[in-house]
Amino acid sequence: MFFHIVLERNMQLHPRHFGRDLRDKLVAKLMKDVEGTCSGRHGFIVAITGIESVGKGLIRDGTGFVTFPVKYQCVVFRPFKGEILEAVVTMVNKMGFFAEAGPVQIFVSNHLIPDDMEFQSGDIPNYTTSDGSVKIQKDSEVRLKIIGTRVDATEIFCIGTIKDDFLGVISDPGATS
């Protein structure tokens, strides 16, 4: 799910960027070291949409660096156990598949995944109902929901199901139109 957040940050500045252009550069720095990172607490930060305020300056001893607070609007991702999302599959093997839904890997496992669909190994590992109807593999688009969630500093794992009412494969990169 997104939110749109506030969020501090203490940025670190050399005083080469010092001038006219000062907070044009502290706003592209900010952007360039937070967009794409990811906070345990928060989640995903997606995109910088505005900047709050940019405190006073505080110079760091006997390096010439100065230290600014400042207080920025995000928007962030962080999925949540129940939730339903749509992901793209990135790889199957017997133990179940592996997919994403932005930056977030979603793994599967083959007892969360229907009963009539049966691992098919060889040149394209897939997942095949019995009568070849539906087909999981690499870069089908799946709706699965989140059964659970694991997060660390900087990363967050998520364990997904398609075996309830209306989960599945959304698209198939190997059926022919």
The other form holds:
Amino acid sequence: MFFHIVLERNMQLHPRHFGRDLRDKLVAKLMKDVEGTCSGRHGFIVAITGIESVGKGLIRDGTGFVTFPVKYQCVVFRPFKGEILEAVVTMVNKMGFFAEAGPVQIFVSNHLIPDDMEFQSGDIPNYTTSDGSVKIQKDSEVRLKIIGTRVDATEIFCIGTIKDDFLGVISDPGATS
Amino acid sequence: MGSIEPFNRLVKLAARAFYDDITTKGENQPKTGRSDNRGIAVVILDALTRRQWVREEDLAKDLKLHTKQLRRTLRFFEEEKLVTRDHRKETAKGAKIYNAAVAATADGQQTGREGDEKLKMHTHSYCCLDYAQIYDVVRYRLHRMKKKLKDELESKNTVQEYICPNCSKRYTALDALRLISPYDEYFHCESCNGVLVAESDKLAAQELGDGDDNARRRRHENLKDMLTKMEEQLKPLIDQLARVKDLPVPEFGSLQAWELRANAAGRSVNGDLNANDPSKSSQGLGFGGTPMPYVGETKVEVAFSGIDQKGENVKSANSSAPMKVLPPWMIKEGMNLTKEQRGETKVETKGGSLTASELSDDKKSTTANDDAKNIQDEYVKAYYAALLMRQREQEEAVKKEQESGNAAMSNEAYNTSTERQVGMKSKREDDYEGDDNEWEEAPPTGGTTEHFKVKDLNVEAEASEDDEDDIDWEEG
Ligand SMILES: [Zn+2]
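What would you give as the form predicted together with the partner chain, now that the form predicted alone is on the page?
Below is the entire complex, every chain and molecule, led by the chain shown above.
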């Protein structure tokens, strides 16, 4: 799920950036530093949408670096248990398959793949129905439901299922090419 | 309010099904046999089905429980969404309102609690079953239980576990990212690099060495057993839920709303004169007791005096007094008000009754100009406006009857109608001031009633019908 929230971060800026465009430099550095990172608490920071405030800088002894407390608005993506996501399959093996929904990695184990889909090893390992009409392989797009999340300080990992109504493959690159 | 019985049964069944073995003791207390209070939750819920809003101290006293223990259990039930609680600081007066409400619902006389007359503020907690929510909570709980078992049965939504056959280290699917190997399509043990096997057994995870199929089957059977057992054992509860489904849910509302309603109901049941609560009894004294004789006297006088102006005023004075007696109007309106407003109304009501008695004592009333009573006056005005409308209608009906020369009309009805008719014509505030003045003069004239009578009888033939009525009334 996406959220638009306000976060705060202490930014350290090198003295060479002090000048007219100090603020721009600060924002650019902030974007570079936080966009794409993940915190267990808030999820993945997708994009910074605005700066709320830049506090008073504090000069650090010895280095001349200055620390600014910056409050910024950003869009975060935080997966939740029970959430339905669309994801791209990145790897298929005998134990199941891995998929990505943006920055989130999701593992679907083989017992959460419908029983009528069998694992086929080979050049392109895949799960296929007995009549061959549905196939899950690398780059397939699937709709899945998250049934568990592992949230670490800097990482979120999910496990999902496609063994439910309206879940499973939503497009098959093999069929079009 | 719908019948409460089916819902109480639901509560009792749910209590026994889900809260039978709940212990509510602090974590740090030792678990000795003596302090084992399992089952107390059921007792408390049962007790609550026999009450509405109840002060928690009273409940504890009734159940011979320690207040702390009761609180702990109630807090638990609050979290479980079975009861709503309310806490408020109150003086003895607030407690009285509650007591009156209790007395009203128990339709007995108020058990006067003279003990708590002190003016200290105490925080009191009240609790009450929330039937609507209980219904939902129980249904949700059953739904979750069933869903969990069914999901397990179909191995849906379960986190796959993996085990290393070499070192018996366990992993879950959440570790998958760390377990994949670039060389084959299996998961590998982090410690010994052995190939992990899926552990398809969750609820019946004990039989490890068994073949996959065997374990799966056994687990399946276990789950099925559990599901059927659940359906069997909870059948009475489920049946009761179905029975309750289309019934209107008993709703007590918030503590304040409930008190207001209970008090109002108690009043209308007990009648005006033997009122339970203080505000009411004062009204009863003011209007039910003293003024009535005066009403009778004045009427006679007016009818014979032939001085219409004066008579009307006196009459309207009387009419204003009985009008104020009606407490149900105040109370019903009051229920929509905030508490302060209601409090004001109450004070006002008392003031009103005072005014009446003052009047009857021929003293000048001062209440009308009081700033604090402006709101009350607004209400009174609104009330009179409504009343006048109705009176006009009644009056017309009465007039018709009069015109048809219905001699059988009761004296009382007749008097009331004239009185109202008169009262209708003059504005309410004018009445008030007029009353006071007239009142002072009234008793002396009352003393000379017979003079007037004779005179008027001679002078006004028209009024003869009235006269007769009045005389009868006086004598009777
Ligand atoms: Zn191992």
